[in-house]
Structures are given as structure tokens and as C-alpha cells.
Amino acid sequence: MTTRSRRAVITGIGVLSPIGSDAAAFWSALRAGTSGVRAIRGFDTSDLSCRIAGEILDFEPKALIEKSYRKSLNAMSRMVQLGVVAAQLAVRDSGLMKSLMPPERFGVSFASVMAETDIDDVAGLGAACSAGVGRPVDMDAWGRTGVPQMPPMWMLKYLPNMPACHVTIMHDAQGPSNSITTGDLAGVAALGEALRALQRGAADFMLVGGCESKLNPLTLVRLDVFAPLTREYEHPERAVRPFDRDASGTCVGEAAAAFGLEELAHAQKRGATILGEVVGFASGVDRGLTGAGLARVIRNALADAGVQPADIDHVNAHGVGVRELDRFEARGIGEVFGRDVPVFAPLSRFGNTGAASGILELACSVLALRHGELPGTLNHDDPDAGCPIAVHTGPPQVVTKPYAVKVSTTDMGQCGAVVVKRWDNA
């Protein structure tokens, strides 16, 4: 039974990002205005047009994951590894003793997409089944000799439900479980699913996360053709310019982030540290990218939270640095808040992390509310006249109101908004 008397609080944060791989380092980098967009170091990009990204450096999953689960890493793509580790960090940060948690009251809601095939899994087989460089693959040869040589766990490394599957097994989470695959909206949508599960009494603790990594040569070649990527490579830290007149496109990022979302009474009973509260959620579609549909979603989220626009300290925007998409998002935000509420767009620090973006970007606001400071938006130097919002730039400013709104959108017009509240023991 759904009851609004069941409140959802955040008791743990796990972050793996290009600017920091724990909550403390992440917050320090946010305050300092650090950028994680840089020349790609993980592989040779000399033959690629796309050479910059928000890349996580020195990710060593074996050093971060529980010892009993390390053998399973071989059955995970990098994206899945990121998600599993971030989830473990969130559980650890929450102080949850799994042995004292009834498994049927522990749920998982995870945002992800179909992971990208590692080139090592297919390149050699493709070459063996072709007549030479630049020649097409012989499909008969592929069927005879290629398929039998495919790694037996190939598909299971890349399926979008694999992060949630591994996380539920690892933590013996036998409650509600869901995988959300709506691209850039997926993280906020996963949080909304978890919020409703707690409110209706289906669980007491929900592990909510998102992960994505597209940093491999095959994917970058495809995205370079079909995605609106920036070509400003000389100064990568300034390449992504949200809501700016000179916005030149976005760039790819990789990340994973997770929250321990818990029913309030359950958290208080075990003496958990409460980092913030999730108080409202709504989603919908703006098919024409007019902004009107997004504004409706934001208003619905505010109504769900029982607050007004004047109660909001800041709006956390997606701000991908693509002029048409930024204008769409800004129109929706501006219709609700005008220029009265500061807009913070953190994506320019770490690139577009896709399914991870909703939780990762929201973590910025949860930490801002907790610490009482809102960092400035990077690379917003010349406001786009088509974006009727007030973007906060420069040094951190004091948080003056208890609520923040996180907005997520996709290029297909899918929209989501979540309202979070600073924890004040009320």
C-alpha cells in the first residue's frame, strides 16, 4: 500500500567519475572547478577523429570489489564493473549491515544501456573471416569458424540488465529489482522507481545506481559519425559549454554512481547518517522539444514534493553543450523558474555519462545541499540568448534554500525531474 508517510532518505553515496572516485574527492574537485575532460589515455586515438573524453583513470576493480566476488569480474564489461563497484561503495557508505537486513526488503534499481563490445572480443575473429584489410567479412566463414571462437560469456558481459543482476547477487538483494534503459533519463527514472517502491512499502532499502562507459575505438568511430560531438580538442577542459552561445557539441564520458535510498524510520532505527531526502519525482515526454512538456514534468515533480518554485535553491540541469538540446532544456526550466533560480550544469566537468548521468549529476546537488555551497558551472562564458535561464558560474555560492531540482532529458524528448531536500532532522 502506497503511503506518503513513508519517506525516502539517502544514506550512502558511491561515485566513480573522471574527477574523483569517492564522495570526498568528488566534492573537493567540484568545489575547485576541476575538469575531467582530457585527451584519452586508455588507448591510441591517433587514427580517430574523437580524441577527448571524460575518462576514469586508474580504475582497478579487483582492488575495490569484495574478495569473494573478484572472479566474476571476468564476466563483466567495463561498464558493468563500474556499476558493481559504485554500488558496493554506496552500501559501504550507508553503513548497512547486510547480515541484519532481511533480503526480501532490499531492492535494486539500476540505470544502464547495452554495453559496448570490447574490440578484443571481435577484432581478431573478424580479421580471420575476411579476405584482407578493407574487405567485408565472409559470413559463411564467420558461421563456420568465427562463431565457435566467440568467448562463451560474450553476450552476458554486455546486456543492459547485467549491472542489476550482479548487484542483486552480490548483496543478496531479493526485493524489487529493475533495470532502466532510457539513455540519459535512466538514472533519474531509476531513482523514481526506487522512491515509489519505498513509498508503497515494497522495500526498506533500495540500491539505486547508473553506469555507462563508451570509451573504446569501435564506439567512438560510430559516435563521431552520428553524435553531436565537439571538435574542439586543443583545450579539452573547455570543450563542453552548457547553455553558451559558442556551444560546439558534447563529449563522451564514463562514470558510475549509486545511492543507498532508505525508508526514514528504517534508517533512523539503525542510526544511519542521513545525507538528504528525495521528496518528489515526475517523468514524461516533450515530443516537439518545445520545453512545454519538460515544464509540465517539473511542475508535477514540485507538486509531488509539495513545494513551490520559490522554495528551490537551484536547478541541476543536464546541459550537454549541444545548442538545440540546451535551448530545449532551458525553455522548460525557464517556463517554471524564469531567471529567479540559479541553474547549475555539472556535465561540462566530466562529459555526457549517459545512463550514469542522472545519479552522478544529482550527487553534486546532494553534496551541495549537505555542505551549504553550490559550485559554479564551468565553460559558460557567453549566455545563449535562446536559453532564458540564469546559469550560476564562478566560485561556490551559499545554499540559501532547502530544496534542489534535478532535470534530465534525452534528444528524443524524454524528461524526468526529481526534487531533493537538505536533511535538517525534520
Second form
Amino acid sequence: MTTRSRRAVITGIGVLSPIGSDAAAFWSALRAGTSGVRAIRGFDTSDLSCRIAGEILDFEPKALIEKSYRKSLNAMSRMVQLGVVAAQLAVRDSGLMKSLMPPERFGVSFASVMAETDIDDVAGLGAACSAGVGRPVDMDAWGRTGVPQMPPMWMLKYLPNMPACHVTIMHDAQGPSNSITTGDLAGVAALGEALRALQRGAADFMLVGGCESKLNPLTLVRLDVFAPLTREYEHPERAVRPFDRDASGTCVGEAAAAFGLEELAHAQKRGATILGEVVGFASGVDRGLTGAGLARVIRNALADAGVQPADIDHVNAHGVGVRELDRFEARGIGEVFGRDVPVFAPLSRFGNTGAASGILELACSVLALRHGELPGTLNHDDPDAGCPIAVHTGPPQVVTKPYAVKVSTTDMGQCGAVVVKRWDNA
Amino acid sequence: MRRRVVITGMGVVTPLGHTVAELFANQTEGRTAVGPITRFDARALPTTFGSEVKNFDLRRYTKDADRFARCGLNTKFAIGAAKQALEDAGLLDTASGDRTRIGVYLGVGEGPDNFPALVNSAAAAVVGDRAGSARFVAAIRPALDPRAESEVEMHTTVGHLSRLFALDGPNASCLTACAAGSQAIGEAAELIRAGDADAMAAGGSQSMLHPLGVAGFTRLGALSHRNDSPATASRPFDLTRDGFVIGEAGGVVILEELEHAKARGATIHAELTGYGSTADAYRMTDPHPAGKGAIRCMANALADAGLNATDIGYINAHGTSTAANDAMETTAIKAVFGAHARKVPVSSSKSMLGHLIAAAGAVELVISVMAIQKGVLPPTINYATPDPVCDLDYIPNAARGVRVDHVLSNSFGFGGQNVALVVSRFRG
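Output block for the form predicted in complex with its partner chain, input the form predicted alone:
Whole complex next, starting from this chain.
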């Protein structure tokens, strides 16, 4: 192992979520146990089997985005807009002045996906060359009259590296830049990569973010045919039930979250407010979803941080509300922590936000450590006997220890863990 | 001291060969893979040609090819390249080594496409000039195959490699446009240096040779229109270049911590000595004309390798054959290399392979390693008319026998993403 004399602290948070779109509103909704899972309002869902989601109802990119960048919004899908605005909120929160930051020391590490096309963008060209549903496309018409109708910047609305690229341009961030696409693991992976970049001295400030909007008709119908979405949602806010005996599946959401992650001495020199420290990271695969591989990854992250399970206030789990996946996650967490460390799973409040989930969910723990209170998990009423963990529910409980562990997992067993520490002016 | 990273395995699935040896032989002989698009009917498009992988058979790489039948070419090419690379490295046996210390990091493109269903359903949804989401959903649902749709999810390619080859270490994918393959290799090397893994299968895999991919690049004005002569369309640094040629491929290298490789007696092909990643922070579609980000990323990679510009014996250029890239890259090389810029040979593998997008950097790194091993530098083909702003030694049209110890490989992507890698002859 290399010596790690450089430390990484969080100096800014930006959140756009179904339960609040600034850090203060987000925290008060978390404390209050507010759910952001509702019937979808953005478009007609009558032909979908799952009609609920964590939808952001108050997102007004035009009002939020820096004026000079407003016209670029047209070239961004909703995912990109969310990512760019969350990044802007995080930079603003960190108090970073563009003129004071050497641009080559400012990097970007973002989690995202290939966004699905807006139907309006392909409707016209579809009409130009379709001979009807189920029929071959008229490729001659496609070439001659279809393609010319495609918006010139169509591809750039949806590519996964667009959030990071816009962020580099908006903030003159010329340092290392990457866009990680590993599904629900991507956020934690992006954070881990940024942590290592700061530790090895490749940058002094890393904008770390994640964004995804699954609230798109094409995304939702695709997920409808293969993803374990709940069909039981008479009460949307009760539908996603992490580690619960009555777990019936998950639902999707949309969000973006970003951290300003900064080398400690750099942050202290400019007098930045420090919100927490990222002290450990590890990742790996648990191919059989047994939990043993996840436990190994968690132990590696604890070792990287130099802490023991007894130092941990709580584990922040993904908890998607799908029995097989929750049991996998619980076995891994349980193997390391038993029932001694409470588990908090914020996802039941806003649905699975995919590439945004790692940073968004971790933001809950950073805020909990900072405020000294851990909110309760929603919709965990009857523990699933297959989940050997103690899930914290009900009203907020007092934070008693300085560290939290964020766990992210995918349905293919890809997993990552990050250890964060409360900032005590130490 | 920093952990050193060596290359102990290489594998490719490319339009110019499905083995490293075949690819490099074709590269040094100056053969092109560019021809009419056969994957779909592209005859009415402004660009009708590309660089396709032909005769790819997944059964050569796995007994369970049926299991991956619904995967996209991104996953299929990745499996082919990774299998070869692991075999080359002696790590294919799933009982060999501590698998929890071996990971995967790929630049991965899109999964399977469903172009007819998308187009027909969008057309069915049109009322007035707005598309109706409910009509769209009703029209497309019957055309969706659940197994194919699950393969669209972007974490699946690297997940499949983990499962198929028992690679339980760090598992990540990135997509930074045309820089992704190099970026994955650079970040995988950093995971090894930081102690997060001992070995990584790293590289890239993508095919954009589908109707929406080709159309998207067409609308961005990025593709060559030389339909009357596809074989000469990719002409990097030539005055008459008019855009890039879209290609597809998979390329994987096995990166390994030096002591780990030595302890198991692995054959070391080369050492990965330098990595630089920067952003132009300039524009979405155009590179910074003076090469601001490209200059710093090359300089960072050299500094990371502890080398001077004069140590570099060959530059494998990004060299896309677009007006803007090739001029910018030339300017940037001159800024970094000074007087040495006129002496160091530069060539573009894309003149023969086309642009392999997320796989480009990985395949080009393999070619760079081969250039060190074989002492032969592949040419830039189709170079006929010198461009006054591109005035370096581009190894025009014929390979050159030169011993080189250090090679710089550039990859620059849309949105101003720049990556440079330095690969060096291994010296214990």
C-alpha cells in the first residue's frame, strides 16, 4: 500500500431529489420521513405496469443554471441538466472561486449512463420512414428524409460523458475527468476514483457527482419488461420495502447529487467549511450474490480507512426492496457488522436513482453525521428473516460514533464501499 | 516506491484481425479494413461505409455462446478480447491466482439496439407534432425482448466478464467518448498502483455501426463522405481529409503489478509507465484549437512516466482524419516536443482501422506495445497531399523498422476529454 498523506474532505454538497432540491430542504425531508415516491405526473403512464416513481416535481433548470449557460440547456437531456445543476450547487456550496483555483488542479468524476432518447426527438424522423409497427423500416426514406430531421446535437444530449463535459466547461475544470457507467455502483466508484486522484496528487479539488433520470417513457417501458419493479403500489409511498418481509419490488427515481471533494490542506488554506471526510474505499464483485464478496469489500474499505466495525455509527445500504438483492446485501453487511450496527436505507424515499444513487444516498449519511441525527428507514415494518441485520426505523436517532459506511451493489454482484467520517475540526 | 504496472496479456477483436498478431501484421502491411457498411442498409445515408468486424464468432471464445446471444456487440467483442488477453497472460484458469485481486475496467459503449421498434413506435406515437407517451409505450412493448433489454444496462458488460472469467476484483466501466479505452487502462493502472488490485483486464469495446450511431455522427458532421472510395477515406493529416470513418472493436490488455507478474513467472510484454487525463473545458464538439488540454495531458503522461519528450521514439496519434483533430494534435505535439517534434515518428492506426470509438485507445495501445516488441512502426496510409498545418513525420504509407523504447499513445474525445498513455520496453 502506498502512504496516504493527502486527505480528502467534502466541502460542498448539491442535491436534486424527489424529496427536496437543496441540501436544507433535503435534510428536513429526510428527518421528517417524507417520501418522494408518487404516481408519475410527467407523462401518461396508462400502458405501464409500474406507474410510480421518485419524480422531481420542482426542477427548473432555467432558473437554477448559471445565466451564461442557459442556452445550452436545449442540448441536454434531463439527466444531463440534473447533473450539471447539482454540480453547480455543490461548487457554490463549497465556496470555490473560479479565479482562485488553478484550472488544471480541478477535476471531475461523474457517474451517469447512456440516457434514452426523448420520443419527441425521434418522432418526426420515425414518421418519415416507418411503414408501421412490426414492419421493416424503409431505409431509403430513413437516409433521405429521416436522418436530416434528427436534431444535429441529438447524440450529445444523451451520452454518459456529457454531464462531466458540461461541468468542465462551466467551471473551467481542466484536471482529470472521467464518467463512470457501472449502474448502481457508479456513484461510489466515481467517488473512490476521485479519492485516489486527490490522494496521489493528480488534483486538489474533484467535483464528484452522479445523475440519472429513469423517468422517460422508453426507459420505463424497457424496465417494465425485465426489471423487478413492484406491482403493488396502491399507496406509492409505502411501495418500496427494504429488507422487509413484504418486499414486492423496487421503483425507479430521478436525481442528481454532487460533492466538492477537496484535499484537506487546500480546503483549510482557503478557509472552506468542511462537511465530512472520505477516509476509505474498496470495490469488487460478489458473483454469486452470497454476501461473502460484499463482506470482503466492506472489510477492505474499513482497512483502507484504518477503522474497525465498532467505530461505525451506521451502514448506509442500497436496499432496493427486491428480496433476492436485499438478502444479498444484508448477508454481506451482516457478516461484517452483525446486528450491532444499525442499517439505514434511504432508497425507499426516492426510488432507485441508478447512477445518482451512490452519491445521493451517501449525502444522507454525510448530513446525518453532521447534524448528529440518523433518520429512520421508511417501509421496513416486518424484518425479512433472510436479512441478518438491524435496520433503523422510526424517528431519527442520535449519532453516537464518528464513521459511516456507504454500500452500493448491483444485480450482478458488483459492489463498493466508502467510509466517511464526521468532521470534528480534528 | 510506487508499484509498477506491466502488461502481461493482450487480446483484440478488430476489423483488421481477431488476434494481436494478425492485427499487427495488417497494420505494418498498410492494409485497410474500410468498406461499404453491410451491417444494415446504409445506401441512402450521406456516408455509406465503415470499418466492420467481419466473421466474428463468439463460440471461439466461450462454450456458452448462447448465454450471450442477446448481448450487444459491446459485450461480445469484450468477451473475445478478454479471453485472448487472459489466455496470453496465463490467467485464464479460474483457479490461478487470487481472483479477488484481479479486476475489470473497460470503456464500454452501448448495448443491443432496437432501431426498428424505436422508429416505428415513435412514428405510431405522433399526433400533431408531439409524441404521445402512452401510444409509444403500447406500440413498443411487444417488440421488447426482456433478455436483450437487460443487456442495455451499462454495468452488464464488465459484469459478464467478471462472471465468465472469475474476476472478483474492482469492476468498473466508463464512457468518455473516444478517450474511454485509454482512460479505462489509465484508471485501471491507478487501481493497481494504489493497491486496490494486483491485476486488471482493461481496455475498451464498442460498436456504433448501427443506424442511430451512424446517423448521430452524420448529424454532427464528423464522418467522411468519400463514398466513391471508402478504402482511402481515412486519411489522417492529409490535406484532403474530410472526417473520420466509423469502426468497431474490442481490445483488452492485462495490467499487472510487477512483483505479482514476476512471482508467477509471467511473460512481460511492456511496462505501462505513464497516464495523463485532462479536460479542455472549451466546447462540446470542437477541440481547443491550440490543444490546451491535449498538451497538458501528454505532458502529464510524460511526467508520470518520469521521461523527457526526447525519450519518446514513436507517437501513436489519435489522428482521426478530421480537419480539427489532426491540426490540433499536430500543434499540441509541437508544443510538448519542441524541436524533437520533427524527429519523432507519428502515425495513426485509424488510417487503416477507422475510429474504434471506446475501443480505439485500447487497440492502439496494443499496436504501440507491438511496435516496441517488433521494432516496426506502422504507417499512416492514404497520406498523399501534405497539409501545411500538419507538418510532422507521419510515417507516410509504408511501415518503418525502428527500435523504440517508449511510445506515447493519444486519445481525445468529444466534449474535450483527453487521455495520453506511455508504454515502455520492460527493463527489470
